[in-house]
Structures are given as C-alpha cells and as structure tokens.
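One chain follows as structure tokens, the form predicted on its own.
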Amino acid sequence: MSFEHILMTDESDDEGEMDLLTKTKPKTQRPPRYKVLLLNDDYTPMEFVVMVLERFFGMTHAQAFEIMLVVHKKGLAVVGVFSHEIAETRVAQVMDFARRHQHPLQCTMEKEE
C-alpha cells in the first residue's frame, strides 16, 4: 500500500497544531509480463531468423542480426517482453510462419520474474 499524508488543522486546539492523518490509497498491481524466447536449432537458416525478428518484433536489421547471433551461440535469446496476450500472439505468429516456410524454428514464452 502507498500512503498519502495530509496535514489538517485541529480546530479544537488553541495552539493551531497540525495533526497528521494517513489515508490509504490502494496500489494497483501491474499485470504479469512474459518473455518471448527464440530457440536455436540446426536447420533454420540464420537469414530466416533475422527476417522473423524484423517482421514480428520490429527490430532493425542490425538488431535482428545481433539477436540471431545470440540465439545461435547461446541456444536461445529473449526477443521481447509483453503482456500475456501479446506474447501468446507473437509466439503463435512466429510458429505459424516458420511452419509455413518448413522451418523447425521454436518460439516460446515464460512468465517474467
């Protein structure tokens, strides 16, 4: 909870002292965020991964190339953090696009901690 402090004059007090009143204000909780991850495989061409990153995650060619190298070298990379619905949609779009182009590229999501 966050607290909002309000000073009020106590009219019954001859000395005009201030009393501190604390009013609670409900804190809205931010909805959970989800990381979207691309996983490396031995078959999907690097150029295809770059294209996916540009097309579905709005990256520049240079950004996409850099992330593709991380996926290639480390086995996976976080390519974005989104609300549940957006993360789910991006994963589905990438998986569908990869299948239509006959690539085994894997894209997953996991809750951010």
Second form
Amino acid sequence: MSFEHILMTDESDDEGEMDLLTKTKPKTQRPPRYKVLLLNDDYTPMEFVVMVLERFFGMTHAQAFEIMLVVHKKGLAVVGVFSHEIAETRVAQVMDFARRHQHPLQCTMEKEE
Ligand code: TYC
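Having displayed the form predicted on its own, please output the structure of the form predicted together with ligand TYC.
Okay, now the whole complex, with that chain kicking things off.
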C-alpha cells in the first residue's frame, strides 16, 4: 500500500501558530494497464493487417484501414489498452495468426506509464 502525506494545520494549538502535521492516507491501487503495439514490416500485406485489426481488436474495416496506415507510415501504433491477461491473449492471437499465414507481422505489449 502506498501513502500520501498531507500537510495539516493543528487546531488544538491555542497559540495561533500553524503546526504542520503529516497524515497518511491509504491510496487505492488501480490494476496496471498494458498497451498492445503493432509493428510495421516490409512484407505483411496491408489487407492481412486490416483483417487482424478487425478480427482481434473489433475494429470496423474503415478504422482498421486507418490504423494499418498509421503503422505503415509511422512504424508502429497502439491498437488497444487492456489488462495484462487480455493484452497477453491479443498478442498471442495476432502472433499465432501471422505465423500460421507465414507473415512476419510483430505484435507486442508494454506497461502503460
Ligand atoms: N508495410 C506493409 C506493406 O507495405 C504493410 C504493413 C502495415 C505491415 C502494418 C505491417 O503492422 C503492419 N505491405
């Protein structure tokens, strides 16, 4: 558990001075999120990448085409942000699908922040 230190004035002090107290407040931990990244290469057909984005990331054809072009032009793009388990599954699904079709398409995950 992490704690947040808060500076407070002590009102029990009748001298009218500002005494600084430190309080600890339990901070709720949010589960970490993971970015799933798709990487460009020179060989995977554009239409295959579009199909991957539709099939595994629930994108429409138009959304998938747009993101595919971002990857093609910029080298990579974040295609979704998920829990560790979901991100791992999506990466495995993409890598397996690409391998079975003998395309060198690469998909990875990285912790957010
Ligand atoms: N650069 C590929 C081509 O010109 C297309 C491509 C796009 C490949 C996105 C991978 O993640 C990728 N055929």
